[in-house]
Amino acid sequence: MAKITKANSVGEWLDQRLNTTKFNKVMMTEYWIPKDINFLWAMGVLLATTFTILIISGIFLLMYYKPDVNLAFDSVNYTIMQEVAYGWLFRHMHGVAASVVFLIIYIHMFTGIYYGSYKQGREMIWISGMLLFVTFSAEGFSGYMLPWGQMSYWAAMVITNLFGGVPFIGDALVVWIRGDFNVADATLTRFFMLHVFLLPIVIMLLIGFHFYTLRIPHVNNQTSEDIDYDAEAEKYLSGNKKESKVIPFWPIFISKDLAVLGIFLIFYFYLVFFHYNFAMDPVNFDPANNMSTPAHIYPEWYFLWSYEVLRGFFFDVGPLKAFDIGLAAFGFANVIFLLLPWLDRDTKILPAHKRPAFFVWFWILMADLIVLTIWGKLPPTGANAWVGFFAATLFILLFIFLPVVTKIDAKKRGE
């Protein structure tokens, strides 16, 4: 047992008990940070604050939302929008979080892509991401249906069907997942408990994960440098801050990074008093109706990428069924980002304008994406129809021939 002496202040208790002085050392003033990084970096400290307001703006709404088809609309539009005092203000903080916390996911990942963040030692930070992105995704969707507006209904009956291309049991597995055979009180009970609940915390698992696993190779910087941490640290240490290429996490780092969520907390609150609209589907404000399907289905605007990837096939090969192509086309597109280290097959860590094939690759997916994201929102009818699956095509193609992408700047380097 350690040794326990008369304390003289709260802080000095509490490192007898806790050793909380150590613990500061390792997560905090001996946590270094390259210095050559930029505000791309703070999107980890955005996402945190983003999933607390969620957090909070959720308790608030929880208080008076009532998961049950016949009281979920009214529950929502009426009790919290018109008699909660300040209810609007939760459910915009809510919905436009919802929304910018995907902004903050996307830019993050495909900073990561850019400089080459994934590879040689990093591959546990890449995987704990992307597996925090699938959460992300699934407690959107879950939350997407609970207003039960028509978007909210029809929407959860096209995500649900799609289990049923797993075959042998896709059948069975769609009606456990609603808990029906239709979209129905089931489903919308399940859908609540998954989205206040069991998700959350399965996001809190993973984000401490995600830490965690920063901790053993370090965060990587805009040079793609391999940095001694060991040697750095220990000039900072002996006074020659100028010259060591790291610095602490606390307090110096940290105060860029509350730079940068100042701004965002700025624009991030123009949206939700001026701006909420965009996060707010206008057909979502009407009931769920069963028996009136609207004109055109469309999930949310961080999901109509792969959407599109989804139905851009939309006619059938031989005996393949354009829907089990569209299926396994959108398989392909919510698995292929996870396998990304092992199908870079460049040996050397590099931002992607130091790699002139890759910077090609990487900027003409960000169009691709683009393209499948603006078209995923509009009716699939003739020309529109055949960009999906020009863009569709394009972007397997591109994950495809990436290994081969990433051999020839090797390659080029004489390596």
The other form holds:
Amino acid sequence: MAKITKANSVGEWLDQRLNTTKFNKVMMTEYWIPKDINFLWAMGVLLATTFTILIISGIFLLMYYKPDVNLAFDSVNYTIMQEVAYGWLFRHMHGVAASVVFLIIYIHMFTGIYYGSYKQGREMIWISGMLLFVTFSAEGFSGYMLPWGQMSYWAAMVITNLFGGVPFIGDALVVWIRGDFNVADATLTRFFMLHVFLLPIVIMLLIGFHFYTLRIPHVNNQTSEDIDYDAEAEKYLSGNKKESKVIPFWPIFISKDLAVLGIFLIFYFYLVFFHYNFAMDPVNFDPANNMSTPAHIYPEWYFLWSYEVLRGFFFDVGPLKAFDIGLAAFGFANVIFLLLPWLDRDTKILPAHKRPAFFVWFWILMADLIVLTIWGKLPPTGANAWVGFFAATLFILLFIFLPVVTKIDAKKRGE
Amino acid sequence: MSNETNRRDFLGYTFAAVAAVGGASALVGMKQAWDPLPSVLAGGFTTVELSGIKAGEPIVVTWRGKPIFILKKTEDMEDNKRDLVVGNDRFTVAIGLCTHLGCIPAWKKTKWKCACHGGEFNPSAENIFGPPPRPLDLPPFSIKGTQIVLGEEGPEYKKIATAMMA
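Same protein, different condition: the form predicted on its own was shown, now please give the form predicted together with its partner chain.
Let's see the whole complex now, leading with the same chain.
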């Protein structure tokens, strides 16, 4: 056993038993961050905070929510919104945070792509991040169906129907996932379980893993400079703080994160109090009805780009059915980002503005994703269908040409 | 057993075998826990009287929570291999969920139109426009006199299902 002596303070008592001094050093005061990073690197702390808000507001909603097809709609729209003190606030905080969390995830993701933070040595950071994105998507979707309104119901109908595209077992798989021939009570209760228990646990484990993946290759910086962390940390600890290229996470770096967080929270609560409607589709204030479909259904804004890739292919090509092409393209869109570290053939880690071809590629991808997002919400008729088709095709082509594009940059630099 | 295999290896292999059997049984149990409940399976029958239906005006009934279209065809609607003939009347029977992504198409005078993604189906439930990959699905049914019982496979169903496969 460790040497335990009489402690003179609570801190010392804990230190002898839990090694808290060492723990604080590793996690905070000697966790080194490069000086050369901008506000875009604060998204991690923003996400951690938003996820905490989601959990806490979710706990308060959970205490009055009833996962039953006959009770769910009223438990949300009457009990929580009208009767529970501040129930409306918890719902709006939860709904807005669920939407905003995806905005921050996208900024976080594209910061990583712009600065090449997924490359050589940082692949696990990228992969664990993409796994988090997929789990967050499942979490968002399973939560979306809980209020049991019309949009919830038909979102569940369409998403579960997608599994019907799996070869051979598709139809049986859809019945199995739903637990009924239709989206029904069994579907609601199992998605309730996923949303409030299994997926949040998986997300928490993945967040822990995502943090851990960062500790060994360390965080990237604005110039993608390869920093010798041991040497720089030594400089800092010996008092040479000005020369050192690194600073400790706590209490130095966190102050910048907190400043960005302050601005973000003002924006977030502005949305919660004055613009919560953007996260509340009017169609979802009609109770779910399995015998009538709303005229136009679409997912939340953060899924629109992949939804548009899914429906962008609206005509059959030879023996291939439009439905299957769309489904394959949708699958492609959802796994291709995961493979980014291997599609990028540039031998160096550099920010996009120092890689001319990749720079162009990056901004075309941005523009294409915005087009897909806008057209994802429009009805897919006439010219809209063709815009969707070309944008979806461009999306796929961009990733097919990425290895070539990144090779060109390396060649131009003479490598 | 060779001389190099010692007692710990034996315990290890034995444990692996027990764990594999237990793990596999657990997966079977978990898979079945997500299957539809017996009450859901038992509730899957709906009986509809066909004689009162007006030609050219499809009715919508609920079977297993899904809408079922039953259309009595008028004289000028063309014959189709999936027509259900009862007495002198021809009917189209179909699950009223678009085969694209499951929205419910609405009857517009001479065809079903889906508002979600623009799919269209003719009075014989065949896909004639838009993204749906196949005609509306045929629900299992049997005929008792002038009544149709949805949920069991009668000879009339089998005949139409085989005709549709061909």
